[in-house]
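Heads up, the chain below is alone and in the form predicted on its own; it's given as structure tokens.
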Amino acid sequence: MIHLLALLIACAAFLALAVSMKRHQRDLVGRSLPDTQARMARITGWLLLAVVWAIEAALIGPAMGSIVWFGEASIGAWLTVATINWKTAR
């Protein structure tokens, strides 16, 4: 259950990085997002991506927890990628 908690968590980091960015942002939000608001959605996506490694260190130990931190990112990322895709078809 935690690791669907800690994917959860991933995609929303994923998410925030993609709104950090100005060519998602019109898909994402519906509006170009101020410089400090962008800021703020690029720090809040890296912190939930450590947020997510800290999960998988402590219940697993660092080393295992790392290679499952990279999976579950790597899944998060495709959701991510997959999302914006399917909203800029729609």
Second form
Amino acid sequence: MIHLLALLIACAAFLALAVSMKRHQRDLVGRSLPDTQARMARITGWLLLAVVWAIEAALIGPAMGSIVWFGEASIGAWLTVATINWKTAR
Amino acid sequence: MKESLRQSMCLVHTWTGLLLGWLLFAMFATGRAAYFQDEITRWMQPEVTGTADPARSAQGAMRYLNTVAPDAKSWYISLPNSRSATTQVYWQPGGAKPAKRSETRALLDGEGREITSRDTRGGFFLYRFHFDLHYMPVLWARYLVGIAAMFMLVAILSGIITHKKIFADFFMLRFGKGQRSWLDAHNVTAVIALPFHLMITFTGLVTLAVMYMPWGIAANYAAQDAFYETVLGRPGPAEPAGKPAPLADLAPLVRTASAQWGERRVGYISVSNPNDAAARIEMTRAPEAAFGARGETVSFEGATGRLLFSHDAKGAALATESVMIGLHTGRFAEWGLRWLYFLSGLGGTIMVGSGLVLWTVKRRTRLPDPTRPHFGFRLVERLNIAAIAGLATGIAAYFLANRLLPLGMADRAEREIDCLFLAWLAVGLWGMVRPAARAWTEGLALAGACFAAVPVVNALTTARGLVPSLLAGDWIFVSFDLVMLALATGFLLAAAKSKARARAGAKPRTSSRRAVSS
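In place of the form predicted on its own, output the structure of the form predicted together with the partner chain.
Up next: the whole complex, starting with the chain shown before.
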């Protein structure tokens, strides 16, 4: 169950990273963001990725946790790509 | 003429990716399937049900071997892991002349009875194919695969340099824009699982490194066996004493060995000189229990069952190798992580496939006369069809053959494999004679139809179709059928897309498509 939570946080992390990028802002939040907010989004994204790593490392150890972290980060990124696609297709 | 680093890397990337790209595609596709090789095997042996206990299985295997080969030179027992239910046994006959391989191996159930299930090599074949290929000497295959993996590593590294906006383009996947879309698909699949691709390619080379680079060992040891004896601390097989002595029961020894490793499962047992006073039993930890693929081993005296010694791979280099192989094979992974491995492998397969297609898409616009492309272009185009649609159809045919071939057929397992390659060849030849655009549509549609047929044929020929499996909570069978349906959907969608494209082919490329804001 907690792995599912970690996966959700990984998705949120990549969504935040996408929001921090100029070219995705209009699709995801409907307007372009000022630089300070974009930077906040970027920091949030990286922090959330760190949180996911910490969860997995605490749960199953740093070695196995890192492997799972890479996998969950990939899924999170895929879901973000899918979200952007869905948003731009409308 | 001054070329920038990026341009030259782009050239390297294109050609290393293309030259062995079709082989890499097959390696990626079957290697990805290998993460579920035990589950695939279970699906391909629908008669086998339940789980098996290692100690009971070991005892059963011993009973079996004592009846068929009591005076063999050696026995080798591969115990069931937590995902499989069958025991594999091999033996080296005592006589001077070597026997046929198929006569010195057997598949047993958890009680040591020979399995009366259909003869199949199951998921194990897909696993072996991804580095041993088929119909050719294993040694050649492994060198070929090694060269391909080296090309892959070069392609990945040069790809990173080529792709200058690697972070800016992280999430870019634009559909319906021709070449741009193919490039996006290639980049996204490559970048998102980049750590996985680097890891899998590099560790893949490591698994066979000693074979590719034997000189380090050759310079220091007279024979390769001497090297393994030194680093693994494992003495070579003893000479038989010639005095018969019955072998000690294996079940309690399996429990002893397991207890030594904190209740981790025993994976393999090898017995040298069984039923001889000089018999030696060696047990190796199952690879599923830890990262390291080279498990700890314990040795017992065969006749008495006395624990002799336990040994472990020594030294940092060996430990590194062991962990790298473990990472590559993912045997330690539980189901959640196993799916992540599988999905990353799927991404890798799409990356290689889209890269191959991209080669033609990029060059088509530059052809002097698009209706009459030059030979090289046509060759790549046809090989792409054969590799992608052909292999997919072949794998589906392999599963269909498992359900449809007569159960009593001679060499049935080999005939299943032949079905895979015949279907692959048929699609490949079909792609040669048809116009390319139609061959794509037809090949992809055929692959989709074959995958869709797998759950149907399974439901018709066994009692373990999707609905009964769902009711019984048999997740292996349910997942297998669902993956087949997902693959079928993917290929049929691709076929529909390819058909729409072929129809729009005469019109200018962009006008027929919905404009997507970027």
